[in-house]
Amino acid sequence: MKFSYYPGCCYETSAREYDMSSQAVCKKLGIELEEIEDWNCCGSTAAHSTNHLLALSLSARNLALAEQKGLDVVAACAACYQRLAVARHELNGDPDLLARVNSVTGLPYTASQRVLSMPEVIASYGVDNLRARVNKPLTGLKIAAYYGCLLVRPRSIQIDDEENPHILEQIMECCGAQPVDWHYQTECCGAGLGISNEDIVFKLVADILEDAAANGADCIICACPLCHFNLDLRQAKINKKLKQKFNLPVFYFTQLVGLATGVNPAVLSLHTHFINTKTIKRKYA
């Protein structure tokens, strides 16, 4: 199984853990990722709100480069996935718009290949095959699977049910973990307001953390760098401002899949989180 891999702009910085763990897990599962050569920013998060043609062209250029290889595209970042998938969806149904975009990029693109998220790729490997690779099951670990906004909206490119998704829980159950039943798995964390209105983000994130903890979660998993940044980084500030005592580790789902399948914890970058992950690492590594 081979895919063109779109890493996105934060793969060497704020989401380095996601890139490292995604590549390590895919290698473990026999999924080959070929990074798109000369890829560019997909336009997340501002371009699509300022210039529609520019936003489509930014994503379409990446997809055209991947299409030359004849491979479907996988994006780890949920925001990148959404921009690429939306572009493919819009251009696939509008030949005139596709021609305009191709004139902007200077590359031939037919919108023929699929765009997939990392959860879809891991799940497509097959739950039985994934379960067979687990040699360090996450027995007893209670996880709150957080999808956020971008994986289940808009309807045209959602990877699962927008109200009751289950793909991350299915993956975690294969790894021996126990998903908790909670109420905020698809609520917005306010990622787009992280700079402009931090107070709103504090309230949104605090509600998510509180519900996860109240329903017995030992940690939260996600598949979005923006969500991970909000949920992991902001706990200390929220505790100080809102007089809370949150201390809930936040993982990319691929990090826990990596633990369960015996990937070296150093390769999973478990040591670079803001909320300490040592307790879980010691128990399952």
Given for the second form:
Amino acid sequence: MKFSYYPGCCYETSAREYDMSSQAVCKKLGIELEEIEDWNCCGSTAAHSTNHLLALSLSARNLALAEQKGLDVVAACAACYQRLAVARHELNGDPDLLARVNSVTGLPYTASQRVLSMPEVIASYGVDNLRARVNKPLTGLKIAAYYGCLLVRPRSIQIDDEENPHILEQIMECCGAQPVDWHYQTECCGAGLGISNEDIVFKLVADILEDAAANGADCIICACPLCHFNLDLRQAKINKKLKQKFNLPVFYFTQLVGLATGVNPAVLSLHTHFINTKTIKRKYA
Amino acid sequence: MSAINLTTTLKHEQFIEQVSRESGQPVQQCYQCGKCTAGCPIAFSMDVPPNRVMRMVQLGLRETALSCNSIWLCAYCSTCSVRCPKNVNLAQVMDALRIIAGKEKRAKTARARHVELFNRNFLNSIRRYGRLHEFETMTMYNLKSGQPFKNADTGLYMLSRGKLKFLIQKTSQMDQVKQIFARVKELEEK
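Please give the corresponding structure for the form predicted together with the partner chain, as opposed to the form predicted on its own shown earlier.
Once more the chain from above appears, this time first in line as the rest of the complex follows.
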């Protein structure tokens, strides 16, 4: 399997764990990722909240570059995934809009290649195949799989059910971990509002953490840098501001797949989290 | 019987038509069940709940719809959209309202201004580098929002984990990125 890889702007900074672990896991499983040469930002929420044509065109440039290679695109970041997939979906069904966007980018895009998320790519490796590759099972590790919004909504691009998804739980079960039943799988963490209106995000994230803890999770897994930032980094702030004592490590799901399949823990960047991951690392690495 | 001002009615219809066109959504379909508001994670902090924003649009109440902070606080999580029994993608309607309000510089409350400023800074980074430069975008946001030390703790946390990069990573073919911004502006002004 070979894909065009879209790392997204946070790949070296706030989401370095996701980029590093995705690359390492794919390498381990023999999934080839070829970075889209000279990619640009997908525009994220800032673009689609400001100008529809701009948002589509920023994403379309990346998709056009990937299309030249003839490969399906995989985006690690869930926000990038949503923007690229929405652009592809809208342009695929609307030849006039596609022509308009192409006249903006100056690149001939035909919306032929699929856009996939990282959970889909790992899942496409196959449940049995993945299970066969697990040599350090995460036995007894209780995880709360958190999807947030961007992978399951809107419906046109969802990778799984919008209210009751399973894809991450399935992957985690292959790795020997034990997913818990909880209620906040697909509740919003507030994403970018964390910068502009942090108090709102405190409440949303505190609710998510509280439910995960109440249902016995040892940790949360996610597949989105925005979710990770809010759940991990802001957890310390929430403890301070809301007088809570949360201590839930938050992993990218690829980090745990990496541990289970025997990837060198050093390349999974387990030490750059804000909530200490040592206990889990000691037990499973 | 009270008099009906036909000019106002016409304006109302223009607004309904504009939002329907820009969002691509059948706004008339909403029958005010309130499911969107019930499931909205941000509703607690909005001045007008989502179903009422929708009603304002249906009634053509341009001023009230475009000046509430709800349209800026909507996080586009799309929970409303997938639960709507009439298949109205309300997140898309909120997006359209934000776009119209943004063009008319209507973000007035502190909450709305901060979202708008964040978005503007984010886009400035793309315009200049093709990519988001987190450090510069955050610093500029703090300076422009008049709270230079806001999120300083976040910045320090990030720095301590090697998550802040000062070096700017640019898209090499910046002419293509610049063309996108220029062409969009050109087409919109036509």
